[in-house]
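One chain comes next, on its own, written out as structure tokens in the form predicted alone.
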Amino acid sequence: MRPGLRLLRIARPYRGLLALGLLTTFLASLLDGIVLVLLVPLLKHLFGTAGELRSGSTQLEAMMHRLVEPLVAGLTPTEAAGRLVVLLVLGLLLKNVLSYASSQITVGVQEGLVRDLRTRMFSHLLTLELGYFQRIGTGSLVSWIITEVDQTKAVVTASLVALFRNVVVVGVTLVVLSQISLTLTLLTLVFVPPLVLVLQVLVRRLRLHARARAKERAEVTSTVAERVGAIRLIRSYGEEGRESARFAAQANRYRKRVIRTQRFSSLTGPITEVFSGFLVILIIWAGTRPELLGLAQPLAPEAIIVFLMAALRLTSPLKTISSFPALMAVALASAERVFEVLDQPSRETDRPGEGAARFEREIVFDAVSFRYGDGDPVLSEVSFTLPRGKVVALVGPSGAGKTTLADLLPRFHDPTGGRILMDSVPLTRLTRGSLRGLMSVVSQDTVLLNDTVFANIAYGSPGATEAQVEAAAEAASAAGFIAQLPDGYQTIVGERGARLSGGQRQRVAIARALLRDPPILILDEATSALDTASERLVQQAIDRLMAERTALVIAHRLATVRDADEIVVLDAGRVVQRGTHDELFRAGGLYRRLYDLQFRDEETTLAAGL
């Protein structure tokens, strides 16, 4: 379905308001024409030609004579003109009140559409697979959800309101003109087909450039978002100059895209103006030649004046109508970008037949394999069991697949081979919401929101009390530094927790996981950002909370997983060893090599001390 039609379907809840807006627009445009024709009797009284119709009077003059003469009968020319001026003022006031009401209704509809579309897009983003966010930059998504969505409202304002209003104005004006001289009116219409043909050529080029501009704008937004987030890296390596030059080049490319787009968009106005100018010249030339118009004598001065005013008033609506394709081209290019996102298949929706998750006995990884898209396998035939109340640790060199394996448990991804079972039920038969409700995750990439410390700890536990939040912070060794913050638990932590140190951010994240008090914990390098003293305190707290709970722990520092009930050693996505620390230490192999690399100096020191 075309983007324009899809937008109109989304705007369907506003059809009542749209109808009201179109009605007020129609009435305002109709009054505009009435005010215009009232000028004929007013000018007659001002010129002193009011009274009986002269020979060869136009249909408009005859109609206004029949309508207006009863209103001014018996009045002097000055009094009659005054009464007509009052009617004109009242008509203008009512017309502008209706125009104002129409504009307010239009704003309400278009902003409601933008809100609905933006909300739908954001909600849909939350259902997409994680791989999509790795392929599409954050800046691009921000640009689409803010800028591109905002551009789409022109489809409603340009097509359903502005276009309708100007078409009605043109229609009413043409009726007025035809009542003065049908022949002269037809002559004016000769200019319309060439204007339409020229504008069609412009619109085709404009739409192509509008799409390219939208893409370039998204890339600029993405660059800004990424580089601001990497400001420490840029300064550490002294890349300010290079980054400035790179961004300047990108900004210049965007400037060229905008100029190319505006080059075609701006042509619509001048072309319309030129056509309108020729139209006015034609009217003046033809209006002074009665034989050309098939009249016995020239048009009356008041008729010529009203015809010229009406013709000149056609310029603005004709310009708007002619620019409609350009506006629509830009808006539809943005709409296409928005619908590209909305058309991405949702991965986070529950499918028929999926039930609520319950965990009583064990989680089994049965020959689990996984790959990202068409890439090489990340995991191959991984099998182990995670009994309830036990701790299983995943260790291995960097890139072994530990984090990917842990991501499969809350169904951030689904295995591409094999299966994961919870109490003998495949995870793919359980709803994601109920499954994740059994878990808390603390990853090595700590994520805090630009909110208070309290809100960040209580995230995912909306009903948590102040006492519960403070208890979780105490257990994570976070209460001490929180008390020293300017506003305590109400301190705003900044974007991604920028106002806190790395260790503080990590402890807030751990407190958030502990507050949820789930039966399953996933700890991915949970203590990686803590200093030695804090790590010891937090590790003790985690050990206490993991009692009688099930935990999947990932760590490069093997000291944190010595007490695990089982250690699964991964290498290149495969299980190469399994067992307790003592068993693996005695068996040698990869685990022993990793252990020796980390603890050789420590063991030597301890041996010397003994």
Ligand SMILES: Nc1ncnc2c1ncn2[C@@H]1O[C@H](COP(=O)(O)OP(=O)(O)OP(=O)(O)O)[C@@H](O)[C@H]1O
Second form
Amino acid sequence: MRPGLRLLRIARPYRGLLALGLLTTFLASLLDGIVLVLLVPLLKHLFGTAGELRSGSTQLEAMMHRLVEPLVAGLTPTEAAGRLVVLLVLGLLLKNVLSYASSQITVGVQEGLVRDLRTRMFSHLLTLELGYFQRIGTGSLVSWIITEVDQTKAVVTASLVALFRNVVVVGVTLVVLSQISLTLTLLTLVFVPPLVLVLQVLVRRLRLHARARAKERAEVTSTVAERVGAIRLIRSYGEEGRESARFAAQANRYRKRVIRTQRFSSLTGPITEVFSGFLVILIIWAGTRPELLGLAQPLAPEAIIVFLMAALRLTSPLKTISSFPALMAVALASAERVFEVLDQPSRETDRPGEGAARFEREIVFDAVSFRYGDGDPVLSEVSFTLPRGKVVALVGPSGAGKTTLADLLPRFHDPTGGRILMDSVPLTRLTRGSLRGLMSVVSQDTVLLNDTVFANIAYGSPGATEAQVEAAAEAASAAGFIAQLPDGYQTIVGERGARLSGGQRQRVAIARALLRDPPILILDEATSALDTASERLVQQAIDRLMAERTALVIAHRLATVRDADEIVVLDAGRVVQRGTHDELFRAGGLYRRLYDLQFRDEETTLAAGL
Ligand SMILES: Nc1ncnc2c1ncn2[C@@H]1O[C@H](COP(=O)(O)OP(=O)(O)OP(=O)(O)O)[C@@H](O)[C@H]1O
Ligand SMILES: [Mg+2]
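Same protein, different form: I have the form predicted alone, so give me the form predicted in complex with this ligand.
Up next: the whole complex, starting with the chain shown before.
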């Protein structure tokens, strides 16, 4: 469906409000016309030509004479003028009250629409596959949800309300004009096609730039988001200067684009004004030639004045009406982007045929293969079994596919070959929600939110009591350092937990996993080296976490590996060895080599009882 129509469908809940907005707009435009024509009798009274209608008066004059004279019958010309002025001012006031109401209503509609789109987009994003986020990037998504959505509201203001208002104004004005002189009106209208044509050319250019502008704006937002997040990196490598220059170049490109876009939209003002100038000359020239207009005598001055005022009123609505496609183009370009996100299939939602997960016996990886997109295989025919209550450790060189393999269990990705079975049911037949409810994931890079320690631990366990959170923190060896924080559990941890140390962050994450108390645990041990004291605290926390649980652990720590019921050694996406520590140690091979490289130092430390 076309984006404009889709937007209107989304705006459907606001149709009542919108109708009210259009009604007030209509009434305001109508009153505007009435105020204008009231000028005719007022001017007549001021010029002292009210009295009787002269022969050859315009239809407007005749009509106003019939309507207005009874109101001012028996008054002196000054009193009559005074009364008309009062009427005029009242009309003007009412018109502006209505205009105000209509713009408030419009704002209500458009902001409601923006909020709806924004919430929809955000909620929808949360249902998209991880790969989408990696492809699009944070900056673009932020820019789309914030800026692009904001631009789409022009569809409501520009299309419905502004278009409607201006069409009504043009209609009312044309009626007024034709009531004064049909010939003069037709002469005036000769100006319309060339004006609209010229404006159309501008609009086409404008549309071209609107898309490019949206893209460049997203780039700028992207850069800010990413580089601010990487401030430590920038600082430690002294890249501030180059980053500033890169950003300046980007900002400059955006500036040029905006100016280029503006060049065309700013031209509309001057062009219409020049047209108006010619129009005034034409009206005065033709208005004073009765033979041209087929009248017995020249138009009365007040008729010409009102005609001029009315005719000039045409240009602004015409300008808006003809720039309408441009505004729409910008808004629709943005809307397309919004719908691009909304149209991404929600791979995360439950499918028919998926049931609730139950875990009693074992998880079996059966010849599981995986590749990202259409890249090279990252996992090839990986098979092993994780029985309930046991710990399986994954070991292997960096890039072997350990994290990828662990991601398959909560269905962050689905295997591209083979199957993973939970109690003989393929994971793809289980709803993601129920599956993830069975497990806690402690990932390689700890993710904390910029909130309190308490909220971070209780994340994912909404009903958790204070006592439960504290017990989890205690078990995760985190209670000690939390007590030392300035506000204890209410301390804000900073963006991504920046105000905590690496080891502290890990223990908060472990407390979070413990609090959920799930049967299955997926632990991607952080590779970052910790000092011996934190290392031991983290290890204690891990031990408690794994106790009596089924665990898939990506192990970088000797203690974790040694206690595992089975070790699966991965190399370049293939299982190269399986067994217990003792078996693999004796067997030599990759495990032994990794062991020698990775764990030996640790062993001497452990042996020394540190
Ligand atoms: N989102 C992704 N898109 C494409 N390729 C990816 C993606 N994530 C990882 N890879 C690739 O998959 C391979 C396995 O990565 P993975 O993160 O699973 O390794 P790992 O064994 O966990 O390594 P480490 O011990 O360093 O954490 C790597 O070659 C990596 O380049
Ligand atoms: Mg990894």
